[in-house]
Amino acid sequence: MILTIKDLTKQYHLKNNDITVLENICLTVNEHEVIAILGTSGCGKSTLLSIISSLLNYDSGTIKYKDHFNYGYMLQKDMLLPYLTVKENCLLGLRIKKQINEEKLKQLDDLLIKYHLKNYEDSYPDNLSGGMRQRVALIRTILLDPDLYLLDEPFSALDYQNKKMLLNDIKKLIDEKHQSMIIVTHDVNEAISLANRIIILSNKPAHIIKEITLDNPDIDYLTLVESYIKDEV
């Protein structure tokens, strides 16, 4: 088991009222096991990822990772710094971390090569396309080598082979090493093509209000999630 939620609530405490975001939030994330997350703009979905992440606090309820847990999260925005260059960025998690090898350095000349980018490690983000610097974020998260991915629609912006390319690499990269995903996602088809089990959230105050496992073949489980997220629109 990678971590357990129960019960979180998470309240953005204004000058003039309270507004309550997420609201009794329960969900477990196992071993080797994708997750994704669904609901309409602004349900609290990225909250939820930023609290798993440490970024943000809440306000009850409890969270228990596992040991010695270590997380990769991509957010929307590639979070590049402009003054360091790709191969920087690229190791700037590990080099927070105390990291960086050999063994790390090889791996970066590796990716670097698979997604194009051997030519552009001495460049500055300023100088790449999106979807580039996009690559570079992953990179950067990939070398981390997380027990869990938390992917906040970090491709929404790429076009279709691009997104599909970069998701089904970190497929492959989970199964291989048996980890884990949660991806926040307003596309359906992606998310059954992706995960073990959909979270389906409310409008705010957030709750879960349908959990689906996706592990029978003869259910139409797009027409079963529409279902659910159309009745919240």
Ligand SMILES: Nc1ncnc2c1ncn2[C@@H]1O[C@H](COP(=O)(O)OP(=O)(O)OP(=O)(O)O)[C@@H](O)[C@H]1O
The other form holds:
Amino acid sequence: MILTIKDLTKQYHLKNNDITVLENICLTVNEHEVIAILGTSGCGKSTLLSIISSLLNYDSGTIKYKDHFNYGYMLQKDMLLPYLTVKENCLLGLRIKKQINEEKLKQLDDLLIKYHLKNYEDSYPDNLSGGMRQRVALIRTILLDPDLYLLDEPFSALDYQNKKMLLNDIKKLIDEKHQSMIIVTHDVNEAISLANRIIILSNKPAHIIKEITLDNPDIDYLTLVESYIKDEV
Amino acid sequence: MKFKVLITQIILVISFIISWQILANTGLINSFIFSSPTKIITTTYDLLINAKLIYHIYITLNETIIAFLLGIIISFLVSIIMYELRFIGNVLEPFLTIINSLPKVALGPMIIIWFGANTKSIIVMALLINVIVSIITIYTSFINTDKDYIFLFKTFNATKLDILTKLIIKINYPTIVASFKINIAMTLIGVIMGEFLVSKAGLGYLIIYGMQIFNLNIVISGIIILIGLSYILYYLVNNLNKWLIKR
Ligand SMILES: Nc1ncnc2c1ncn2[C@@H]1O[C@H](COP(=O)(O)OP(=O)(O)OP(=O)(O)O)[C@@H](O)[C@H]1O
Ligand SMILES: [Mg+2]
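Given the form predicted alone above, what does the protein look like in the form predicted in complex with the ligand?
All chains and molecules follow, beginning with the one already shown.
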């Protein structure tokens, strides 16, 4: 078990009113498991990831983490620092955690080459396309070598082919290292091809409508998932 | 286009000076009150030889540089403190806004009583004017740093110091540098205001002195030199900015 969420409820407290965004969320993430989260825009997906990362607090419920829990969160926006080069942006997490070493630098080099960023390693993010920026943000996350990847609609700026390639890449990486991942996506096909489990959230306030474990190759999951989603637009 | 604008500007200035001279020579304006370009030149020359003009410029420049540098340091440090200790920031913010909208010259008499009729008062006056604006500028940009950047840093278990030095100061660096430009203009206003009130030397003093002995030539010479000085200072700071902002 990597983490267990029980009856999580989250409200944003605004000036005049409180809005509930998450309601009674229960979720367990196991070792070496990919979970895809589907839900309409504004339902609370990013909020959930931020709570898991302890960036936001919550109003009730509990979250239990495994010992030495280590996550890598790729935020919905790439959040590259404009005053750091591509290379330094990739290294930011390691630099702050004081974990830069030869091996990591070698891994960085390989990743830069693989993601066609080697020629840009000394450029600043302003000079990159949206897709390139997302790749930088991905490298920054991969270098942390986390037990749990949290990816919030990654590669939305990439074309279908590249997106597929990158996602397969991460999938392979996770398989090799027995890591886990929670990925937020709008793409049902993507969710089905990647995940072991799909969580479908309702409109705000989000609760879990359905949790589907993808373990039976005979089932047409696409139709199944879409049957749950179509009520929530 | 740029060239055309420049030529027009030069022509404008030259024709202003020429018509001023002609109006004065023909007696259409009273050159005792309005002076004239030639009188200004001779007065300036005279000031240079007999009245230690260079010394007055030096005094003003000196006060300006001290107040400018102190202003930068103080506003930077105060902004950091207000940012880091948000409680203090929240408490101080409305006071800053109130002080900012107060015409600082009104505080002149108080400053003189507290600090004496000397250079100290002039510097305090200038600081009062430049620091408040700079703090508001820098602090506002600190607290408006995109929250997601702070989130990102927190996902790396960044300390408060990491966030301050590796994020807040760096990402707001352009604003900090831009505040120097406002700062230099404000500083000069403060210094001249201070010199009007207390000083025994400096361009502000020279202008007031000219008025007291009703020598408008001195007043206008002083003003023109001041215009030149403020332009040079602005030019220098502006270039310093460009140089600092280049990475
Ligand atoms: N800081 C905040 N203060 C108040 N309300 C917020 C805040 N952040 C998000 N919300 C609200 O909470 C709800 C959930 O936001 P969240 O960003 O988690 O949605 P999301 O599911 O990630 O949406 P999207 O798919 O568009 O990224 C939204 O309705 C949003 O308006
Ligand atoms: Mg989101």
